[in-house]
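Shown here is one chain on its own, the form predicted alone, set out as structure tokens.
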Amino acid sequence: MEPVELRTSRLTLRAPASADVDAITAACQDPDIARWTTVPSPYSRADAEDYVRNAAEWWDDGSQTVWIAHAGAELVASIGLHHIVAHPTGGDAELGYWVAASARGRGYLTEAARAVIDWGFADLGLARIRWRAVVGNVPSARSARALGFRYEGLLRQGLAGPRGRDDGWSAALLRTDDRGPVDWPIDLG
């Protein structure tokens, strides 16, 4: 599948070229970064290198779609559809991404998720996007919980990373969700 590039009021979604490496590279010298994913930490160019090379393939066999959103020069965030399953009845894919530091806090990431998952359900004809979390990541559970996605439970040391394994939150989305807020049985603070 050819990458689409995607816009919102501020952001512009594209696949990542070489040309973010050293944005990507900085971005993910942030602790909370390899806190929360899996990312490999410590972060060095050569991996920036790797995902740019790697988010290629993935368009390319469409087996994830990966964007670097940008608010004017700045990039802001990474996101993706990962995972991607098709099927007749329709597919399911999951949602993934990091935020960098310095725009956090601004909305970026729901308004990129908002575009992300819309295109997934339009143009992928996906039926289901799941979010997975480390418990503890509160922020990235506010933003799944923003976007209508349901709390589904706990999976036990199911989220396997570089660093180990952890307890993991699940949610989902399904096509004919009420996109607005959902309250979880979880405390989010």
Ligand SMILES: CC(C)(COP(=O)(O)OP(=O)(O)OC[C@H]1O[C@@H](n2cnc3c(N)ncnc32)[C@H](O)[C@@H]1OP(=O)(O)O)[C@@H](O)C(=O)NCCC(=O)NCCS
Second form
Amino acid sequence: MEPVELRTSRLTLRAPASADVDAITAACQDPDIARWTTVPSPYSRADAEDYVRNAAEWWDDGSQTVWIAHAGAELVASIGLHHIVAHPTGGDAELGYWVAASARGRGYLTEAARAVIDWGFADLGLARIRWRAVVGNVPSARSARALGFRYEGLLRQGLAGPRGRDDGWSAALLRTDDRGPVDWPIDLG
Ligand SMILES: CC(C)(COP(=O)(O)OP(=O)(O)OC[C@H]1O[C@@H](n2cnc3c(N)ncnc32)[C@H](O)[C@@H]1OP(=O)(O)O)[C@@H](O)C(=O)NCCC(=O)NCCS
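The form predicted in complex with the named molecule is what I want next, because the block you gave corresponds to the form predicted alone; please supply it.
Full complex below, order starting with the chain above.
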């Protein structure tokens, strides 16, 4: 499929481009991105170039839809729908994201994710969007909870990444959910 551009009140979400390579490389030096996501660590400029190239292929074959979010000229986040599986009754996919350390705490993640989720349900035909995080990633879990995701359980050693295996939290949002925040049965402070 052709890459889709999404706009929110403060952000523009576009497919990753060559012009983003330097800022992606800089953002991915952050230890929290290395700790909580599956991006390569250490992260080199070649990793960002690979990402931009792979993203074009993912858009083309419809397997993943990934965006870079800018606030004005500032690259603030990367967000995507991964492992997209289409189904006649509605497909499913997994939401993944990072926000550049210098741009955190301004609500950019929730703003970008709402646009991606709306597009996923309305245009991509998803019925369910999944979310997973390494146990202890409270900022990500609070983000997912704020987006209306419902906690679904503990994935024992269920997440495999560059550091090895970790226990995971899992949650999901259905097209039919009301998106209001709900209580999660784990302590998120
Ligand atoms: C998770 C992450 C994307 C949140 O980005 P952000 O810009 O701070 O998010 P927002 O400003 O939109 O805030 C979203 C929610 O997270 C909460 N939050 C953000 N940072 C937090 C922190 N350090 N501790 C606790 N809660 C935090 C906000 O309070 C808000 O929740 P609330 O509505 O319940 O108050 C960011 O911390 C990040 O990039 N972390 C490293 C990469 C990562 O973990 N990716 C996800 C892997 S599953």
